[in-house]
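Take a look at this single chain, the form predicted alone, given in structure tokens.
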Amino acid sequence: MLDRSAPVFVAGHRGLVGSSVLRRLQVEGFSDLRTVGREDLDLRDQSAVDAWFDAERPRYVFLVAGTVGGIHANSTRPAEFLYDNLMIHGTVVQAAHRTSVDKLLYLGSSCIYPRLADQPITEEALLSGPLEPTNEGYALAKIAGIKLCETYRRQYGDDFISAMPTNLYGPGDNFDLEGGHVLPALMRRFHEASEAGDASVTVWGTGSARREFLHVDDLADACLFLMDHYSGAGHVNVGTGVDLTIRELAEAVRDLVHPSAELIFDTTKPDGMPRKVLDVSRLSDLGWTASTSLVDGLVDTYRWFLDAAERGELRL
């Protein structure tokens, strides 16, 4: 169990996971936790970075930080997604290593897997098959990110973890219509399709390809679950073990928010890998399952939605 008084560092603590992640903490009675903005330290310096971890001395690390996006984003910025998240990755990783922090979690994702992946993908999926193109930059830099920290561990000894999310939504998500992924876009399109009296949402692809929802606060739990409970050198899947097809996903958020909404499928727009479910069993060995609905945690996300948009606090 890590030591609820000691200094604990979420890196990307503004994000979707690293703020579900402060939340979650601040709820468990950490007293001590470390923030910092992108303003004031670039996290792809690595001078800057150990200049941070000098000063701040945490004994703890959430490594939640990274450049994040859907489709649209990791297809049209791959250099930016690549070299962003393997320096953010490697500046962090290397200070903890270097001010002996006892104990970081890294957040990776599971488009890390091949695209055509026996499904449920098992962590032994790994460096077994080709890439989904449309991510390729993006998973290579987390696959790196996952390798980083089992030879720091190797060749170092560090107490180092990773956690592979599935897709994941929430509170504080990116309802950017290009950039953002495809449950927070499909939420916005509905709303401003419902706003100004439209009878159809376009929704990009075939609709068939089936994926994996996880809610953010359920992954935050999981990642201080895996903090308090694990010390593997393998990483772990975090998710639901259910999954459905886009289809079905943009028929949940329409009846919603636009339950008169019809559907019509841009099928000149890609579908990403066909199917991408997690095998969460070696989690639920150790004891941890997720405990939010999808329907539950669409009418959460959309609560905050609303709220966040009255506010003019959405991300966009």
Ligand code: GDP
Contents of the next structure:
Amino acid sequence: MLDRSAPVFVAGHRGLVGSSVLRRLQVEGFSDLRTVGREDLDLRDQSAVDAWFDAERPRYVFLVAGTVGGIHANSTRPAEFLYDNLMIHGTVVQAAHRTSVDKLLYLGSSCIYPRLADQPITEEALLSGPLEPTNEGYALAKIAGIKLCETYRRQYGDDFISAMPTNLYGPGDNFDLEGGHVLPALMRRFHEASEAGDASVTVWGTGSARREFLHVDDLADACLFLMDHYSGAGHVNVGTGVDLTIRELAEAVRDLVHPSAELIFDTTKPDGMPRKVLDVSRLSDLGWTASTSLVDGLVDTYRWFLDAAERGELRL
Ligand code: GDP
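Moving from the form predicted alone, what structure would you give for the form predicted together with the named molecule?
In what comes next, the whole complex appears, and the chain from above leads the way.
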């Protein structure tokens, strides 16, 4: 178990995951949470990151920072996704090692797995085949992050662990229509169509790609669970183990936000990986399972979206 009074660094605390991790740690009674905004620390800069670690001396690190985005952002800005993430993972892992951090959790992504991996995807599928081209840069950086944790553990004995979440959503998500992921993008598109009185909404791709969605608060709970109870070399999948088609997702969002809307599929847009659902048996064997249903999660996220829009605080 982590010591609740020790200094904890949440790297990436303003993002979807980081803000949820921070809320979870506060609820759990962690009394010394350290964060820093990107205007004050460029996590890609090793000497700046070293200076920050020397000054703050965290004992635990949640490395959940990175340049992230949906299928369009990933496929049109591959250099940024590769460079930014490679650097951020490298600088923070190295600084954590050099300052003898007690434990670090690194957050990867399910896109590390081969495009045609057997489904549900087990942890062993890593590096067993070619990657999905639409997010190859991001995936390569994430694979390097896992290997950093593994090799620092092997060479130096550092207690660095990695978790691989499936597609995430929830309060604090990025609702940008071009750069964001499917769930927030569809939620916003249905919302705007409803406001404008439009009868139809466009969904990218064929609608037949299959994805699994995990509420970010479940992920934050799993991250803390792993920090408290897991110290192995192998990365651990985090998901629900349940997937659905993009058409089914779009229908669920429609039913909540704009029930009379008709769906139009724009097949000039890519589907990306045909199917992505994680085998979560390693994590459930350790004693953790997700608790938020997709319907409840959609309601919660839409409520947050409406509140944030009213306050003018949406990340677009
Ligand atoms: P991915 O899991 O890395 O492919 O991430 P995304 O969340 O960006 O996309 C998931 C699937 O949703 C893909 O098959 C997309 O083509 C499809 N999709 C449908 N409509 C949208 C949309 O408006 N935005 C995004 N990002 N994806 C969409």
